[in-house]
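Just the one chain here, laid out as structure tokens, in the form predicted on its own.
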Amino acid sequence: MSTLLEVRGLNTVYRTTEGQIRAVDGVDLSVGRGEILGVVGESGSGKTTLATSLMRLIKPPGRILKGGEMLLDGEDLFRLPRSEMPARRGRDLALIPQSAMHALNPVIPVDKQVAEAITTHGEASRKAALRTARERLVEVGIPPERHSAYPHELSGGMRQRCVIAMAIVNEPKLVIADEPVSGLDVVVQARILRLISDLKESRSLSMMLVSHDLPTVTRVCDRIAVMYAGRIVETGEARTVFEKPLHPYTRALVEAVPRVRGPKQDLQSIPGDPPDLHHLPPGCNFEPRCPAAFADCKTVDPSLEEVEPGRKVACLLYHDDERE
């Protein structure tokens, strides 16, 4: 699978009367294209952060550090003069938001919305663009009969299905998913992922996917990347990360799942609270929560490494020296 989007290097920080913050803290990672990357992370660990990053939309007081790299089909497009990139999202990244409501018109109906997707940066009529988008949105499920319909007047599922057209009407090489089932009950979620798995499969489709529900990436994605207090500690194999996770915060993870399956067991919880920005401890971000931490991870800041074939691990755990 070749690559599509490589990321290098990527820092975002915030000034604050505290002093400065850093949400996204040196973060390298890949999408291949036909290919669903999932982000996951308690609330708090930097994924719609990283999300924004990419779509280059941090407003003061963040912003995006000089010396990372984002490149898109060879093209780095944190280099690109910001007001060049309007032309760029939707054509060439798409977002689908946390918030379908908040992202719709409450007063244009949801064909004339994805429509003006197309018009806005293509040269097709608006006669030929409404005939596109209605394509899409049957083809995301959105009978003709609710073409026309406000967005107030559809459900929350239908209007997900919108925004999704509306990601997708112009074929951008890249789709980043922000938490896209939040607050959607689990028959319309199950519904939703299902539809972006088909699309995956019809279109090719490459996609980044932000959530904080390991099982739902697990479900719909390729490959997991683990963030915590804005790093990435640990990427792999979906289905490898989630039965077999390295890092003791991707174990904490798997662990607080409930199983419908299997004996019942207690749920277990990860202890403490994600840390301080501010004030983050000098070694490993998670040692003051980790079970399996050790005199070293209190001083020695562990570095995402490649520890087998298609797995990184930022943990102490997994260094040679360490397991020496």
Ligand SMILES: Nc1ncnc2c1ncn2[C@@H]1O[C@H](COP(=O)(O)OP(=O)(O)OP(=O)(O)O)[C@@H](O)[C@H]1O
Second form
Amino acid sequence: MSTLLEVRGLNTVYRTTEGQIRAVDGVDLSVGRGEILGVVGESGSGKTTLATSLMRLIKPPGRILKGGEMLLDGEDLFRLPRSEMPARRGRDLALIPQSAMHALNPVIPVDKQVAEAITTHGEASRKAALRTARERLVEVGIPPERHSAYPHELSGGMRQRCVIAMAIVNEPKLVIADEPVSGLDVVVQARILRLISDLKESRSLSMMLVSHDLPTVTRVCDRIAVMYAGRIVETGEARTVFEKPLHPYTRALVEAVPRVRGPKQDLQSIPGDPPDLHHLPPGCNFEPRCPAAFADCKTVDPSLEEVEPGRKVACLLYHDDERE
Ligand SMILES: Nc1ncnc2c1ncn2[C@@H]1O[C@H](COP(=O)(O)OP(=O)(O)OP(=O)(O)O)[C@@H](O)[C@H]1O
Ligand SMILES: [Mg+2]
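Would you mind generating the form predicted together with the ligand now that we have the form predicted on its own?
And the full complex, kicking off with our chain again.
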């Protein structure tokens, strides 16, 4: 599979009253053509900051540090003049923002809103744009009789389908979806994930899918990147990461999942508190919460290293050469 997106050395910081925090800390990642990469982590791990950084939509007090690269089809979008980005958004790469289905304009029918995503780019006539918008709405499962509905007349699942139609309407190379199924009940979540899988097949969709829910995204993703405190701590093929997690944090994410089969168990939450980005520990960021930590973890900050082909982990348990 050829590489569509290649991100290297991405750092995004926020200035706060207590000082600067690094919400995205030296992230490298790639998405292949026709591939879905899942980005998974707890609340505050930096997923939205990563997604927004890739769109170059970070606003003060946030800032992307110089030196990172974001190659889309070989072109470094971080080097483009800022003024060129609006023309690229929606076309080169489209974002489905977190809670997008609640952010649809309440006073405009959904077909017109999807059409607006086309006319913003200025080339299509209103009539042609509306026709394309309706075709996309049918493609995502909204029947024609609902096209002129206002958002409040549609269910949450239907609204999320509209948001997905809006994201694909300009045929972007990459779709970045930030928590596209959170806030929906499990049956609707499954339907939306099925739609995403179907679009991947029918359109060779390339996507970065952000979620706090590892098992849910495992179903549709090809690969997973697990984030903790702004860093990627494990990446690999989705099913392998879920079935054989290596990093103790990934293991905790898997164990936090309620089991439907087998003996009844109490729901495990991940022990300890999420990290305070203002006061990160000197060694591994996960060390204070890690059940497998040993002495070196307090002083050595592990890098993300390949431990098997296609599998990277930032944990001293797997890095003999980094132990002191
Ligand atoms: N505008 C901001 N100003 C200051 N700090 C921010 C801002 N936005 C995010 N942060 C901080 O950056 C870190 C990463 O936040 P981010 O929203 O990217 O996480 P997330 O993984 O998307 O979380 P969630 O699952 O809750 O959506 C957090 O510590 C958060 O408090
Ligand atoms: Mg978020």
